[in-house]
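Presented as structure tokens, the chain that follows is alone, the form predicted on its own.
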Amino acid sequence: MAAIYSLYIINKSGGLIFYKDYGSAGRMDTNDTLRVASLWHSMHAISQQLSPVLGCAGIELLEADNFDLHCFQSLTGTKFFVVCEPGTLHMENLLKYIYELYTDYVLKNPFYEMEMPIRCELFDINLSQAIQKDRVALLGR
């Protein structure tokens, strides 16, 4: 089973509202995670503007030697991205499932304020279960 190194959720203004590290070898401190989220938001926005294709949604996959970065942007501009092992398949489906969890447990929470950091226990529990589940079972739903 391919490893997911980390998960980021960025609000439409580019602020990091959720970060979870899943045991990657090079752990980052809080400032580094904020920089990565801000940098990704900027690169995503620039790629939309520079693309020769009309209606480009921005970068969806960044492949490097040691990791892949998969991104899903919701209609509201919230970005979900995972850093995972190179060659990991079906991350788009996992990101869409994480978005479903976000809408079910965060946005429907009456105590959550939009664009603010996510602190929702039910979201955390269900997210951990989704990440730990066998990918085949998750994608077969």
Given for the second form:
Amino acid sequence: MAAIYSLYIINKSGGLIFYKDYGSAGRMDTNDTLRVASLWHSMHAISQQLSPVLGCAGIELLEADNFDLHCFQSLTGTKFFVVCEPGTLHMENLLKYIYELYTDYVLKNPFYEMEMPIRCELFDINLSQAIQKDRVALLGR
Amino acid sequence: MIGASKIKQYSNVLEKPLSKGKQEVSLSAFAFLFSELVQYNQTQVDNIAELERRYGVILLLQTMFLGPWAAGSEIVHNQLCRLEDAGYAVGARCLELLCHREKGNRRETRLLGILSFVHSTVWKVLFGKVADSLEKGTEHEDEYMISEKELLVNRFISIPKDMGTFNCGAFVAGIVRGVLDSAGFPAVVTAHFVPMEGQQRPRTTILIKFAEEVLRREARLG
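Pass me the form predicted together with the partner chain as well; I've looked at the form predicted on its own already.
Starting with the chain above, the whole complex follows.
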């Protein structure tokens, strides 16, 4: 099955609060990840303004030669985006599931400060399980 | 005229049977509320005032200049106390309600009786299932342990590394202490993480240490 290269979560002001890479293809050092995050945040905002279609909520999919970038924006402005192999299916469902994990294990954690980098053990554990799980299970949602 | 109908209304309300109410509460709603309770206990202002009151100026200065975690263990202890006290209030009320609803106003006088009451009835009503296990401590006569794979209140909580000993299960420990205290079995109740081999998350154990008088009374009752 096609692979995920990396996962980013950015807060409503564009700061990177979570980054995880899977495999060496998508690996970047910390400074680059922060740059990518704020770059994507700005592009997402600009695309909303530039869109010829009314009521556009921003970029959902970016297809390039070597990768696809799927983005999910929650109602609060938190963006979850994943960089994966071209042609990977069901990334939207995965992003929605990750959003559920975020609301459960990050937002209900009393030790988490809003808009700060995510350092929650339970979130990491459940995220790894979700990524490794068979995609068929995610289809059932 | 108006006065008469008002009184009639009140007596009707009193004659109505007590309903059990809704048995289910949204887990998410509870999780958010509990998260706020824990955060409320961590507010800086309370800590400094409490520290000032209890430990004097030196510790206060230390905290102010080095940051809150310099006086780490005192603060953790205070937070645990407050979380436990919140649970104590719940436990005291729980005992009254459950004795009336579940047990027909029968009072427990034996140690094993009250322990199995906490282990099954209280747990069932509060968390929807009986506790995983109830054990007697091997080292001391007065110690008993209720274990749970994962406490419901801890389900969404990840303790950061720098607060290693803090367990939000102190709230549940407070509930148990409230029940036992109000039932006439004074005890010291604490919550501990017990690491298990082969499992990522540690198990939680509620350790109950009964007071001397309880054991003497139990021995007298034979």
